[in-house]
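To begin, one chain is listed below as structure tokens, in the form predicted alone.
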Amino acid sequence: MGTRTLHVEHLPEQRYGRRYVWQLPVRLSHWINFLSLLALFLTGLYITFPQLAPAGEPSQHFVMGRMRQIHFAAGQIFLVSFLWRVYWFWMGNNYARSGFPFVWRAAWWRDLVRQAMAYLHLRRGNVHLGHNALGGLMYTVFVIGLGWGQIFTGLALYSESNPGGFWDHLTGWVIPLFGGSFRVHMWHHLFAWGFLVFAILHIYVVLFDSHQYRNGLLSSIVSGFKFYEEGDLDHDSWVS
């Protein structure tokens, strides 16, 4: 009886590593923005539709006044955190800038199309340690774009409580530009619902990518670290 020889093909050993991606200022601004926007959205809903207003004289309850205080305080916190994140875009590492839409680079457009097709077909796309092109574009449009819209319209409305004051001089021009206080209110509310749409999409994509890539995506916004296989970092070359 002959002896069978089992030939085993030796595959090259894959290399794994861990990279510090999200620096502390990026992580802090992410969670501060989340908490402040949550407070702004909930208090904004109450200010617009005070369905749970208590009975009796308002001077005995001050619920609306307290909601407005929380809303204004959360708005100031969001403003500081937002400006800090913009500052860290320039001062942070390469991944702090990975969400910027480099529309003048062909590599950015190729990455955008590849990532969009991967999501449409529910398949694993290219691995990025920072934001991919599609994620960066959505972040720029929804977070940065809507953020500036909320900041200017919100401060303009806030300035009405002190005509001729600091905020009136800084952002009072927004009200006549939009055609009056009522229209500014409407745009402010519309931008707020835009944040809700972004939050739903953001949570879905994060959970989807976390399942597909299994590289510490969820934990990275707390620890700052992501894991990678050999070759993953090449897909982030377009942000350098």
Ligand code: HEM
Given for the second form:
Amino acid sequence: MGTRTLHVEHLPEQRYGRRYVWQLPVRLSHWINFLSLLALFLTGLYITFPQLAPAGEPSQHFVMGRMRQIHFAAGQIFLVSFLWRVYWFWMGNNYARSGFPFVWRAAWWRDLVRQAMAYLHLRRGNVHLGHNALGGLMYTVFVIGLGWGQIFTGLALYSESNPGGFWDHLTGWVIPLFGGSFRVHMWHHLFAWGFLVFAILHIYVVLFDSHQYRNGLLSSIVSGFKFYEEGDLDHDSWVS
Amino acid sequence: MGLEATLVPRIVEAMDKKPRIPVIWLHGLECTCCSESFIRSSHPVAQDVVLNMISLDYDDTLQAAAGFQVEEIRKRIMKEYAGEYLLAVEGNAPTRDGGVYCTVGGDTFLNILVETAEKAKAVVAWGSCASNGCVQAARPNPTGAKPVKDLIPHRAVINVPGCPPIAEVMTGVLTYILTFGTLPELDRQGRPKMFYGQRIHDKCYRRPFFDAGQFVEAWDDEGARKGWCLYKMGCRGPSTYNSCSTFKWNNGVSFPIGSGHGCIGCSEENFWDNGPFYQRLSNVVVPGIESTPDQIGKTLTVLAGAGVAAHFGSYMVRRGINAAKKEKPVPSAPEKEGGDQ
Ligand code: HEM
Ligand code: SF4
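Cool, the form predicted alone is there; where's the form predicted together with protoporphyrin IX containing FE?
Once more the chain from above appears, this time first in line as the rest of the complex follows.
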């Protein structure tokens, strides 16, 4: 039945607890995503606006070639990390699923409005173990949505250098879908900006929340543990 | 054509002995650049194709006869060679207002096209007009022009895009059909794989400069003189499927990139709407927003930054006010207000 408030059932005077929220695969995927997206964003920028024009024979340089190589390698790493996280959505603990937009549940909508209002009114809001509904929605749009968009457009572009190859069979259909290869480039480029927008919002909200809640939010993506207080919201029961 | 050398005798035999295929070549909304290209083919020579390989029974621009006489011929071919004749279409049909914006011999081109396609053995769409719509289907497309594949959706259409297509590609497609009696293998967009299987960029002789990172940055700079890659000048080679960088044009003389101009992607869908031609990023992403992906992205980034700054600013102001209201400033822990638990 949706959100459950926490009751600490140890010693009566004990108001605080600690819970293992982010399992290792979640934390690993988070940091691999961070590193690969950083590399993808920077090399992607170079691919669009190659600034370097070293003089001399072309055989002496391989700048664009190297950037594309790094971009494609980072793309594959991101892909694996992303698919791994999708797998862990099913296999992990309930917190691994807490970001899902449970749009068919009234409790989800209540939490969404409550959390949005708390931010707008500059209120402290509720500590959630797992994600709150607003945070979950943000990850769904910016990480899952953009991630798939970027993976499909990126792999379709990648497939072009080997017509009839593996990726062509798997993702080549994306090109006619967007109205030609050129438009796939344009969308891939636009989506890349989405990750920057996400980074700004994500980092701000995390800093703001951890300052407000003081529940070990920041360190939880390294250690996996979050602290809670009696009355905080637990999402452990949302999916079970 | 990517055929083995052992198949050459078969092609020679086909060109010598096979009965000539009747061809009806229609012209709709177009500029005739496809025909202009076609008659300049050198392998095989165009007159060989027209006189020995096919029987060009109807072609508005090349036929000697005129008027009712030729419309009569078209009707006769459609009846006598039902299921055998090849329909070649140059140009496309406007569909708005019943197709009145292009009429031939008193009927709309739309009707003529649909009617002639009915009993054709195969339909070949010459050029970007017939394959993708080209300029007359570019925004805002006032006449509702549509490419051939959209007008006869139940028929398989061989798309031979390009503005115009390379002459040898056009005659090559006909040679293939004549030789093997079947259609060449087509890709997802209905283009013969043997001519449209790879991008200009993959066979471009300037590609080493691309990989090295040596780019022309202005039409008269050092790089332009040295023949560096035209990527930063908006070259569409990386997203254009065609044979220009292999076959070249006019019997192998040159092609746009060889002459110092970027590829404009003339054989690609929507190439007019993907402009401006001379910049890497175009204005096409979101319909109705005339901005490059970069302008959209920067705007969103600035908005996100401003939102964050506004939130943080008002939070700090509010904290200051709260602290001032209390006689004794609150200790560092922020007050808990979430009253709706
Ligand atoms: C996930 C897998 C990804 C793959 C397989 C991939 C692949 C590609 C490919 C093949 C290109 C075209 C390179 C060329 O034109 O030669 C490209 C360009 C680019 N990529 Fe990715 N990419 C991926 C993810 C990303 C991500 C996550 C970002 C941004 C955060 C990104 C940003 C860019 C940018 C900005 C360009 C330049 C686009 C242009 O202007 O043509 N890519 N990518
Ligand atoms: S000139 Fe155009 S097609 Fe040739 S390598 Fe440069 S970008 Fe590619």
